[in-house]
Each structure stands twice: as structure tokens, then as C-alpha cells.
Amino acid sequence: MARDLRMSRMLHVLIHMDRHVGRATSEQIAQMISTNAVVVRRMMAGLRERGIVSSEKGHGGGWQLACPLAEISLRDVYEAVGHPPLFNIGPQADPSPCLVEQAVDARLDATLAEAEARLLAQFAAITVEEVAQDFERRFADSGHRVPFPWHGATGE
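How about this chain only, in the form predicted on its own?
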């Protein structure tokens, strides 16, 4: 099963918007995350509905942050992109008359629910600003001159 990249892509976009570009069109964001503008608009709409970004149409328009990264948690972004599945494992989808399978499914359900609750609590405790600061530390340590090679620069 393929990984769901919506959350990581939107975190990437939010940090670039804050640190480098300010306002960006759907086409520019699509280039940044190697997808198409229709997909970007769909993902950004969830962020807009949560008050994380705003948009303006027309010449000079585009997407921009509606609040500081310090006010946005990873959980906020996770919820804005539609609550993608956190785990690729789980119990049988259809109920089974087999008592062994019922025991396995019950234990998996309980364990995964507990793990999900812990992960979501951790997401709520981490701000996008903290991730952006991690980027800044990595960039400073890397020796690169350009932090965003999607503009055509190599970063070296």
C-alpha cells in the first residue's frame, strides 16, 4: 500500500510559504511538491477551511498563511488534509465467525486505537514552527546556499 503524502507535503508547503515565498499560486506549489495544481487546490482547501491559509484570486493572487506557524500543530495539518490513515495494518475488514480471528481483531483494534491516540496527542504537541526551526538548523549545518532547490538551484 502506498504512503499517503498529503500531510508531509502540506507541512513542506507551509514552511516554504513562511520562510521563503510568502504567497504562492497553486501552480507554484504544484511544482514545489511535484504534483498538479488541481491536487494542490484540493489539499489547500482543507487548510483554508481550518483558517491555516487564505487565498486570493486573480492577478497577484495565490495562497498565503493566515496565522503564524507557532499557532499550527501537526494535528491541525493532519485534520486539514482529511485524517489520512495512520497505520497500514489492522484487523480483518469483515467480521469473522472464527473465534481466533475475533481475538486477533479485538487485540489489534484496541492496540491500534491506543497507538493512534498517543500519536495524535504527539501531533498536537508539535508546532509547524518547531519543524521549521529543525529545517533551519539542518540548513545551517549543511553548507548549502539555497534551501529550496525546486527554484532550479542545486543548493550547493
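Structure of the form predicted in complex with another copy of the chain, given the form predicted on its own:
Keep in mind that what follows is only the chain, not its partners or any molecules around it.
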């Protein structure tokens, strides 16, 4: 696939759960983000381990937020979905005996590591609540049109 969508999708889900649905089953969440319930469970498992959401089995079960959005940073979400590799470029993983390649890899790794640290710091400084407020601004500016028309579902 193109790139790792988990972080983006999870943010989407967390805001919906806080602002609109409260509790939701994997199946319902899957429809929000146009995917499969099993994919949802895979992603949510990491969030549960970190206490961001909780799950309950059986009749009436499903997923629920376990803490306020203001206490969740984008970095928390990034880590929770398994901290996938940030970059699409870079040297190969295994080290080489060639000193030229070693020098190139070291420079590139150092530069990317610095960029990664800065980006993660940015993520740590943004809460999911802030993004939820971004959404509410968009909602207000749109004249309160239907805010989350997932799959053309008009009523439901």
C-alpha cells in the first residue's frame, strides 16, 4: 500500500467517539473509516494497552474512550498504533563493510534521526482535543451541514 494510515484513522475514530457516538462496536467504527472490523480491532488493541480506550465483550459491548481527548497527544496515538517507521527513505537496515557506505548511512541516519525527534516532539505538543476543535471550527464555518456523512448514510 501507499503509506501507513493507522495514525490518521485512529485520530478520526477517537474524535468521532468523543463528539458523536460514545460507545461503538468494531463494526460501526469500521464503517466510519471504510474498512473491516478486524482491522479496527488490530488498531484499537494498541490503544487499549495504553489506557486510551477500553473494550467490553458480549452483548452491548464495544469500544469506549478511557480518558479525555485533552490528555491524548498525537504522539501517544502514534506510539499506540505501533510506532511504524516515519520515513520512506533512508539506507538499508543491515550494515555494510564498505567504509563509504558506512559514512553515507551514518550521515543519513543522523539527519533522519534528528528530523524524527523534532517531528515526534511536534506530535507530543498537539492533543487530540485540539484537532477536535479544528473540526468544530470547520463545522461552524460550513453552516452546520451534516458533519460526518459516512458512506452516504443520510439518516441512521
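Positions refer to the first chain, counted from 1. None of the values given here were measured: they were computed from a predicted structure. Superpose the two forms; the largest set of C-alphas matching within 1.5 Å is the rigid core.
After superposing the rigid core, the C-alpha of Gln92 moves by 2 Å or more between the two forms.
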